[in-house]
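The data below hold one chain only, encoded as structure tokens and taken in the form predicted on its own.
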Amino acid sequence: MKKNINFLLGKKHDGIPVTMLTAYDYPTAKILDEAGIDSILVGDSVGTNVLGYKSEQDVTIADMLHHLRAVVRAVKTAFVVVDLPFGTVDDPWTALENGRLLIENGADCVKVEGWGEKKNVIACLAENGIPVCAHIGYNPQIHGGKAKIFGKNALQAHELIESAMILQDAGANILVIEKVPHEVGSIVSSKLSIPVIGIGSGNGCDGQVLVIHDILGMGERVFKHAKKYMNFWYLASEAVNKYKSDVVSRDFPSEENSWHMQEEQLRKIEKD
């Protein structure tokens, strides 16, 4: 079955958290979606993880929309978020432009990063049909890649949760909150009737996100938010430099590796 919206409420209401990771092609959304993962992100931490780019503010449209077409022909359960990347809600009807092209492209649903300034642009995905989540905290796009921690103090914390409260009200359908203290991410979870997921916000949210490099130790740095399942980094580079010892002493390939063709075909070349 299909995960919806009212899935993850469902969730929310019966207390039991939402799982979401990222995935930007098709084997990697293929496990999580095996693995029973409620919902995907096809986050513009692409641009970053995968394309080289310095900033998630190079990631185009153009981007997004490979990748979601990747994620989305592997996608059988899993609810499927994507980015609105940056330059793309500058306004609410470029927002609605570019979010109408990711949903006709397989999304579920369109995620805006922004805090209470945003909520035209959502309302306005909103009255025209488009799911949308919405993203406050620490936001990539806006504070840039020096990620820094937000309503440490009770003013800036007021701001979070009045800024949850308003897009809420706009008519966004789910939260992402990054980086905020446990607090304060459990009572905008509380406060909120929609899923809230957090990401390095405590486990006082109703679900969580995380990088799917970041738990699989595709990287060589590791963040204080995130936790490291395996080490995919060491695990990779130990088997490249095994194939490069085996071809060099010619062990790859061995005979398992090989066809063979019939004696007398072989003689009638040899004559040649």
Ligand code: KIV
Contents of the next structure:
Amino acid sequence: MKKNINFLLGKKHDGIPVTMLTAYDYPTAKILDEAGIDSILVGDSVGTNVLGYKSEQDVTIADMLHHLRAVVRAVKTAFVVVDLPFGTVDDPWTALENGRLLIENGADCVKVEGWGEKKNVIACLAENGIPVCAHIGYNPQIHGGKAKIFGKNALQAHELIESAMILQDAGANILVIEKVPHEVGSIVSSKLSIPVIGIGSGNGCDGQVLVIHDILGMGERVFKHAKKYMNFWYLASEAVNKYKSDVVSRDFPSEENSWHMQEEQLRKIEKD
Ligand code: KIV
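For comparison with the form predicted on its own, produce the structure of the form predicted together with 3-methyl-2-oxobutanoic acid.
Below: every chain and molecule of the assembly, starting with the one above.
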């Protein structure tokens, strides 16, 4: 059964953490969906993790559509959230036009980076029937590539909590909170009635999201907020090097990977 916002709300109500991971392509989305991950985020982190861009600010709506469609083709049950990229949420009407495009292409919900200042954008999307996920704390689109922790002092923590409430009141259905102290993640989760999904925000949130590349070890960087469950980079390099030496030594392809002609057919060519 396809998961929806009510399903995520039910998990919050029952105190069961919501699981969310990023995916940008068909096979990864299929692995996550078959594993029963609740929600897949087609994040604009596709830019730095897959497309070789320097920054999230280089990601376009065309990039998001391309990767969203690949993910949607694989998904049977997960709730698909997709980022509205840099430059598409500067005003409510641009956000609405782009939000509609993403929903028409299979997204269940669109994500908007920004704190309380994004109130009108979130309200416009929600009023026009587009499910929306707000994203506060560290916002790569806005703050650039150098991540830092927000809300370490009471003043900024207060601003984050207030932003979360403003965005919920504006109509947000979910909130992602990135890189804030554990205490702030827990307070925001307890104050809001919508599911609050944390990244680098402690385990008191209603759910957790990570970038798939970080848990599989697909990138060379290691982040404090993430956990590497395997070293894909190392394993993939090892496999590629083994393939290279098998080709050079003619151990690949072997008999097992080859087809043969029948004797009499072969003789016919050899005669020519
Ligand atoms: O784009 C992304 O992957 C994100 C997550 C880090 C929350 O926004």
